[in-house]
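Read the single chain below, which is given as structure tokens and is the form predicted on its own.
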Amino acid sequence: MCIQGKISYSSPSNIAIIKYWGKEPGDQIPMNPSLSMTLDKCRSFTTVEYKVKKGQDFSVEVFFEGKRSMEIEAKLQRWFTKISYFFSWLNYTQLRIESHNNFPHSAGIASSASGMSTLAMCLSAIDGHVRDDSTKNRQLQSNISRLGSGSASRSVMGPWVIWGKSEVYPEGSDEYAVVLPELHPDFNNLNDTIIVVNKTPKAISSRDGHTLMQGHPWRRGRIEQANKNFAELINALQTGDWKLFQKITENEALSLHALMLASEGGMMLWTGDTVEWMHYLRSERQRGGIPMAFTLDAGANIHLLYPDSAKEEVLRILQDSHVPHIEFIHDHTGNGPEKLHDEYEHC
């Protein structure tokens, strides 16, 4: 057998409202269920050139933002070993991977989610060519994404996605993400303006941050809090309760960073501008009664969520602010990856 070709996908980042922070023993098993909104415009773009031929050795070259990255190659080598359980042809495949983002990398906008999910989509497509099977298996795509980055499991679908087991949502799984159906119309399309205050890569990675939860003194309480907020958020999304959504969204964001601050060594990712923006947004909301809620991933930059009905007022508030920032990235609810190119031939 010999197949060669070129496949390209783009895949979006996502913003978790119920946060994934901390793991159980095993391979990328979440400590608690998470619930996220898939974005649309903040994307990774990946092209994979490949040659699958029995008898040849596995090899991979990775180019990120135009430069070869030995660091990423080393990380992917471990991932390829894991997913060869699903894709045995990887053992005799040559790969050349090119990837880039259209948003800041490693600055708390879930670039690992978009990056790993877009690569998983490419490999899934190659698997379909190798096996001559065009069936799309979202569970498998989510599962192999998870093995590279937990949050990536949620980026292969949209608009609102659950990852992790829960008593209140038995359809959930620790191995793959599932779409939350039957949303209230008010939550079918939310705007997400990312307030970028710092583009510098984080001093400590999210992967290392997760390990700090293993012996965290608040671990048990966090699991209880996350499950309670998870159940209430599903209720808010299905009933259209904006005030409950706002309350949970900001509680989860602040709790995430409180967990970091209370970790061994005091993991601190906020800047002074981050804090000033949160105070400003809360003040403007209280003064005008505008429906908007902020959240943060593991970084300094703020995601501001709001419905279309508040868009004009929110954009005015952002433009009138004198709080320092680098840029605003305007995004909204999305539905997942997009295939950009697919060609292959038998060789």
Ligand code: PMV
Contents of the next structure:
Amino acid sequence: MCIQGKISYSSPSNIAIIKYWGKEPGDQIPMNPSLSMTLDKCRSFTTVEYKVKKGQDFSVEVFFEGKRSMEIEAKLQRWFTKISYFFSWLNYTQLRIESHNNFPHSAGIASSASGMSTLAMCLSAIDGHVRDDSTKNRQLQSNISRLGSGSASRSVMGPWVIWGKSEVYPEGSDEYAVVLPELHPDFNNLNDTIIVVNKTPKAISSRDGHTLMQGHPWRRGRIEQANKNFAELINALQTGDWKLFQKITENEALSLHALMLASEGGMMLWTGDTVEWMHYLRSERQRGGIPMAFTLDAGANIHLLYPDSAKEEVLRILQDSHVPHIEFIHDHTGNGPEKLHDEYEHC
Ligand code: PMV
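Next up, the form predicted together with this ligand in place of the form predicted on its own?
Every component of the complex follows; first up is the chain already shown.
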């Protein structure tokens, strides 16, 4: 058997409201359920050229933003070994991967989520061409994305996505993400403006951050808190309760960073501008009663979430601010990956 071709996908990043921070023993098993909003505009674009031929050895070359990256190749080798459990044809495949993002580095946008999910989508499509009995579906795509980066499991679908098992949402799984159904229309389209205050790459990776949760003194409390917030957030998203949404969103963001600060070594990712922005946004909200809520990933930059009805006022508040920032990136709710190109032939 011999099949060769070229496939391209784009896949978005996502912003977690209930944060995944810390793992259970096993292969990328989350400590608590997480819930995120899939973004639309902030995307990775990946093209995979491949030749699957029985008898040849596996090889891979990775080009990131135009340059070959041995670092990414080394990281992906481990992932390929894991996912060859699902795609055994990988053992005799040659791959050339090219990837880039349409958003800047270190802007507080999870590039591992968009990057790993777009590659997972490409491989899943190749699987569909190679195997007649392919089980190409969102669950498998989410599962193999997760094995590369936990948050990537949530990027292969939208608009609001759950990853991790819990008592309140038995349809959830630790192995793959699922879409939250019965969303209140107010949450169908939410704006996310990313306030970029710092572009210095973070000193500690999220992989190391997850590890710090292993012996964390607040671990048990965090699991309880995340599960409680998770249940309440589902309620807020389904009933359209903005006040509750806002309360949980900010509590989760501040708790994530409190956990980091209390970790061994004191992981401190905020800058002074991050703190000033949070004060400014809260005081503007108090003054005008505008529905807006901030959250943060593992970084210094702020995601500001607000409905369309508040757009004009929020943009004015952002423009009027004297708090320093590098740029604003405007995004909104999205639905997941998009296939851009697919050609193949038997050789
Ligand atoms: O998927 P990872 O290993 O890069 O971890 C993501 C961690 C957070 O972005 C802080 C939270 C989340 O759930 O996306």
